[in-house]
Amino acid sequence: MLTPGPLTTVQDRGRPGRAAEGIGRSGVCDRGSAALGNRLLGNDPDAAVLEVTAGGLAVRAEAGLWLVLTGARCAGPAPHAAPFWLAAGEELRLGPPVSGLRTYVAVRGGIAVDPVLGSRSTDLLSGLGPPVLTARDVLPVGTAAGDPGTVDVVGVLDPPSGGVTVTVLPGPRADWFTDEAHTALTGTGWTVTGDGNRVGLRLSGPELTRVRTGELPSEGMVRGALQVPPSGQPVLFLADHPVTGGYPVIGYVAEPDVDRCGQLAPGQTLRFRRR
């Protein structure tokens, strides 16, 4: 590792099924993009990849490697969504994303750091998993699971650079909010602020006012939940979301759309539509 850019972590499909133990799933923010990279290399679906936020990554191969880049397309000479060979001593450098936020670097054999509780994912909220990557880190690569499959055509849609519209479903505390709040939720273009991370996106727009103002006991949280703190500005939970939360959830982003939200950069506009 020559430089990790603003944030590069090791991620796989996370630690599912452990919420009752107080352990969040974590894992890649854009599951579809990471899965595509592994599929193109013939990796196990749970092989660990690098999740690169906002580009800036530079790595040098100590031995020849097959790689695939997916997710946010970055400036630079490397191909996108197609396997390419990085010879021993050669460097891969990613410029800033042309669109989107998170780029996935899959390597044939997967990133073979030691797993923690069954996963190689870095969870920024809990601190579980390998540490955030830094310059001079040396990453081990695993043994390829089998021969790469033949892929004739791969449909790749780059993350949009403009507004994004996703489907929202009613949350368990939708009745805590006024009619005006529900109208504002789906009638407003929400701006993605610069305060977000892998835990969640902080959105800026009109205040979502409540009918009820009392305290709410902590409840289970999931990826895609739209939690509303006292500021009235919603937070959309992503991969490293907390297992529980004490603020009401007005709605959920439909699961297929959460990957797209994980690619939103600060300043982009997010709109919600009811199913």
Given for the second form:
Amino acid sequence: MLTPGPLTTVQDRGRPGRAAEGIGRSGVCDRGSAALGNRLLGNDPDAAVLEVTAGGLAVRAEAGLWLVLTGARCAGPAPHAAPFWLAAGEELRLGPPVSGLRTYVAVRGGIAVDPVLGSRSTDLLSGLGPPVLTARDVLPVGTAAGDPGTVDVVGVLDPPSGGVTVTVLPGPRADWFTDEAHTALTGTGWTVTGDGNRVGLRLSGPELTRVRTGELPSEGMVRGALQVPPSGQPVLFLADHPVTGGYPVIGYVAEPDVDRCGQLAPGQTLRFRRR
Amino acid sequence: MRLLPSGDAGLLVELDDLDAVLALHRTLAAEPPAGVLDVVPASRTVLLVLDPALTTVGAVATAVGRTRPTAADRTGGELVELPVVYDGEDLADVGELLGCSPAEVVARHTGTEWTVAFGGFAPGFGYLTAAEGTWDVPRRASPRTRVPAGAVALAGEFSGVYPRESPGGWQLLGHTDTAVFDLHREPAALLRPGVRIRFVDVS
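Output the structure of the form predicted together with its partner chain; the preceding block shows the form predicted alone.
Every component of the complex follows; first up is the chain already shown.
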């Protein structure tokens, strides 16, 4: 690791099945993009990748490696969504993303840091998993079990810049909110603020007002939850969301659309449509 | 029970009280419906997290509707004994709040059978509820910025053990040297929902 850029972590498919122990799933924010990288390299679907936030990564291969970049396409000469060989001593340098936020660097054989509780994912909320990567880290690479892919390049759409529309489904506490709040939820272009992270996105727009003001006993939630704290400004939970939360959830982003939310950069506009 | 929507990867079941949560969680955790990845109890709810590639919310709702949790499911969990040194800074204050001496607080705490109801504050933290007797102890007026790992504490109707050093507002009764959270143990958390706890005074 020459430089991790603003934030680079090791991620895989996370730690499902431990929420009752207070351990969230974590894992890649954009599951589809990360899975594509592993598939193109013939990796196990559970192989760990690098999740690069807002580009800026620079790494040097100590030995020759097959790599694939997926997710946010970054400025620079490296091919995207296409396997390429990085020879021993060669460097990979990513510029800023052209669009999207998170770029996945899959390596044939997977990133082979020691797993913690069955996963190599860094959970920024609980602190479990490998540490956030820093310059001069040396990352071990595993051995791939499957045949290498024979695909030269795949046509995938880049994460869009500008406005994004996703499907919203009813949440458990939809009845805690006013009709105006429900109208505002789907009638607003919500701005993605700059203080989001792997835990969730903070959205800025009209205040979502409640008809019920009492306290909600904490309850379990999954990624995609639109939780509304007293400010009335919703938080859209991503991979490192807390296992339980004490604010009412007005709606859920449909599961296939949550990956796209993980690619939203500050300043982009998010709209919700009902199915 | 009431079934509340939670998108297409979750189903929230709302129940009347904590006993019903404990019973349903134990029934579902012992035999989760196909495609369910996680069963997450909280104080009034149980969340089922599902893999939409393997099942649907409707199929999971049907499976939940078929469960018949019994009162025995409330009390049948594994029993763990936790040795505690009752040297907590708030022991005297808790005695005043409950109208008894520090020694009586210890006697009541060790004389109670606790059950882990749910987690959530941090990995390995369990909210322990008393099978009998009432505990109602307010949180400290000003939370501590640093509570050591292993601290045994009370707040509201719950007791708990801090799995690692963290800020906290619970009343401290003492400490245990038993690791309630250990990354090299499977499962890592000792205080999982349904586990019964007896505190043993080793002061």
